[in-house]
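Single chain ahead, written as structure tokens, the form predicted alone.
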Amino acid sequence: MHAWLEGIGVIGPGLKGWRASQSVLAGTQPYFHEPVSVAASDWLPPAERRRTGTSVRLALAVGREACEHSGRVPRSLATVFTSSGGDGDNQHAICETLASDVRDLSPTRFHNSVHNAPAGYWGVATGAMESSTTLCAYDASFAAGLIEAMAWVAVERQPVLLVAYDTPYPEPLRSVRPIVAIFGVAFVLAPARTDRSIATLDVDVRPTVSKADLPEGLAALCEGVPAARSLPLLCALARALAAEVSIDYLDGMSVSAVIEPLRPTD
């Protein structure tokens, strides 16, 4: 499958947006693990803004950055949202409520518990009416989302926004499903070259090959957060060199991504 990459967004520990993070991802500056703070989106009405948790804020933030980088109007794009677990804080709060003597769930907790909540908030924030898909494939969620987005471009011949995000669970859920950090990434992909294009991307599914050589400090993040399995792709794009990277997918398989840069990804 083939697509043209137009925009990138990223937020994670020590990674405060695509432009600010390029030198770190390229390995020309050292990586420092720093806490992540994501503000509620000012694209949302005040009432909706107050209801958002970290996962929604993260998804909207990286999606917005990718759209702004590409110059695309967000409401014009189909979307693919992918996460290995959704809003862990909200799930924890619901479990606490159900384990208590008073089991009344708030409507806000309930509607934030559905896996496509970030896609819904994106629609409210942007007015988007194009097709939207939300999926989950456990640790393979980023790869599955990338395949879905590339398939959309190939079949529908329309641009698409891919958003992948994960946030840690509180204890005791964290002990059985450890996600080490907050991480979100987004790409705008298109079926044809435009003046926005920064690289071509060709994707295929193959038997697993060797792991990518990541800058120091990023390998643990890649292993510890499903959405951060995108780091080999992000690092290759930051280097602005032709490359082929392997992204973990289902057991024994990986997604091969071949990148050909067109111009500096500034």
Given for the second form:
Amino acid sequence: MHAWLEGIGVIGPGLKGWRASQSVLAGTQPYFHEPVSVAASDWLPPAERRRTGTSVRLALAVGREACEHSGRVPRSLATVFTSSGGDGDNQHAICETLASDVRDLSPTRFHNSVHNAPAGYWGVATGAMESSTTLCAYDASFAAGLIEAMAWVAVERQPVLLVAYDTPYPEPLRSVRPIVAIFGVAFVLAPARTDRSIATLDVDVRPTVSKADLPEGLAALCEGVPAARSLPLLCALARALAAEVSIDYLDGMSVSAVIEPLRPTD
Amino acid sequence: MTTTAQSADESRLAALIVEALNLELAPQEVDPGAPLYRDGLGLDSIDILEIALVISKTYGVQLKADDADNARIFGSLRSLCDHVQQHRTK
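Having seen the form predicted alone, please provide the structure of the form predicted in complex with its partner chain.
Entire complex below, previous chain first.
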């Protein structure tokens, strides 16, 4: 499957946006794992803004960065959202309530508990009425989202925004499903070359042969957060050189992504 | 801008509401006579359910969705506070 990449967004520990992170991702500056916080989007009306948790804030922030990078109007884009587990803090709070003597559940917690909550908030924030898909595939969630977005571009011949995000669970869920940090990534993909195109992207599913060679510190992040399985692709894009990278998928399979830069990505 | 002074009970309830809803204002800014719903404090139906939950947990007062008196009870911070103080069990 083939697409043209037009915009990138990324937020994670030590990675505060695509432009600010390119030299680190390219390996020309050292990586430092620094906690990152994400503010609620000022695209949302006050009632929705104050209900957002980290996962919604993260998804909206990287989606917005990718859209602004591409120059596309956000509401004009179909969307694919993907996350392994959604909002870990919210799930913890709900489990805590259900395990207590008073089991009445916060309606706001319930409102935020559905897996496609960020897609809903994105629609409120941008006014987008285009098709939207939300999925999960455990550690393969990023690769599954990338395949879905590439398929959308190939079949519908329309641009799409892909947003992948994950947040850690508090204990005790953290012990059984360790996600080491928040991480979000977004791409705007299009079916044809435009003056916004920054690289071509070809994606295929293959047996895993080798792991990507990532800059020091980023390999642990890649392994520790499902959405950060995108780091081999992000690092290759930051280097702005033609490359083929392997992204973890399901059951010993990988997504092979071949990129060909068309111009500098900043 | 507060146009009417809050009583001590109203201040406690306002603080509870502001915290429960993560409102972007200080408890003392809630006008006790102004509507809570829509115009006024700008709350919506999810917020009203959230307030009912936190009042139940804090004061032991059950506020039911089908109570015909809800429009009056939730009419303002003052009317809600009066109702809670009259019916509280803790």
